[in-house]
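The data below hold one chain only, encoded as structure tokens and taken in the form predicted alone.
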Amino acid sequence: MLTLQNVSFHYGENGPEILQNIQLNFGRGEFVAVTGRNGSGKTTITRLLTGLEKPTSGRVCYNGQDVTREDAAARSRFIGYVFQQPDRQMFMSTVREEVGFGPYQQGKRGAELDAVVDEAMHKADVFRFADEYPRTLSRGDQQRIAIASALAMHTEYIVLDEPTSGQDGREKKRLSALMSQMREAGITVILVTHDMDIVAGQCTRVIVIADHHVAFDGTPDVLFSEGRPEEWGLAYPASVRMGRSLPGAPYCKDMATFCEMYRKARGIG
């Protein structure tokens, strides 16, 4: 379990407060969206989890152990981070070296190192780029390389910051499939996003940050059926809006569900 306990944060000694008394728990195998308006503090939440920022007050705990003062390198043993611009976290000459950097620092060598790197590259579908310079590849490929780097560390949690922004439909589907595979493998996926189609269609839980606090923490169907997403600057997914036009106004998490509900409503086989 990864937790934020009464966490507050502001930049500098006299800077504005970004977060106030945040209480959050992240369990194993969840697929969690963290969302809210620009500047709400959602990315700050994930930077606190990964050790890229330290709370002004409160604690970050991992399996009951206080890791508040641990830096990002120390926390990489259990959590990985994929930046919005993943090329900024890449510094090795080849994809193989990039993916292998973390496990090498863990002490893996020789055949053991090769095995974990090959497995991670295959899982992330980047093995064919093993000898390429990672910063010359597409953003989608770079994201999967960064994910492979986390998988090679046998991470328990992975954070992705706005991974679908600027992606075409093909890349988005590939990334969505990879995120689902990670969750099925027991990895907790934490997604900073404005993409409400991903939130509704894939996430098991959504956290909305507004006015320095957690405004909502629950399932996507409750958010879009009973919550107030528009008050927090969130759009309704097209499938949810279209579902409301059907008899009984069923909740349609994605277009496949809408089409199924539409056929039932029209008596189409």
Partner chain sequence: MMKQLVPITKILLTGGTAVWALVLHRPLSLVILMAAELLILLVSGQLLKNIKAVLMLGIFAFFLGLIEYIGGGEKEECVAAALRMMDMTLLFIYLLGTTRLQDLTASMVQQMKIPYEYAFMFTAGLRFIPDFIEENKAVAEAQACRGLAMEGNFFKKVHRYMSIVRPLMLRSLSRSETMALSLELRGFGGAHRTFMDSVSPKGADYICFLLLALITAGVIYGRVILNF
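Mind pulling up the form predicted in complex with its partner chain next to the form predicted alone we just looked at?
The next block holds one chain only.
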């Protein structure tokens, strides 16, 4: 369990308050979306979790142990971060070496290193690029290589910062499938996103940050059927909006659910 206990944060000594008394728990195998308006502090939450920022007050705990003062390198044993621009971390001449960088830092060598790298590349579906130069690949492939790098470190938590922004539909589907697969493997996926289709369709939990606080923490269906996401600058997913036009206004978390409901309503098939 990874927790933020009464965490407040501001940049610099006299900077404006970004987060105030945040209290959050992240359990094993959750698929959590962290969302909110631009500048609301959602990325700051994930930076606090990974150790890239230190809270001005409050504590960060991992399995009951206070890790507030641990830096990002130390916390990499349990949490990985995939940045919006994956080429920031890429410098090795092959994908295999790139994926192997993290486990190498953890002290893995030889056959053990090869095994974790191969396994991670297979999981992220980048094995066919194993001997290619990572920087020349598409952004979607680079994103999956960055995810493979985190998987190779056997992290329990993985933070993905806007992984689907600027991706085409096919790549978005592949990334979504990979995220679900990670969740099924017991990894907690923490997704910073504005993509409400993924939030509604795949996430088990959604956290909305607004006015320096946690404005909402619950399941996507509650957010989109009972909450008022528009107040926090969030759009309704197309499937949810379309579902409301059907008899009984059922909650449709994704297009597949909508199609099923539509067929039912029309008595088709």
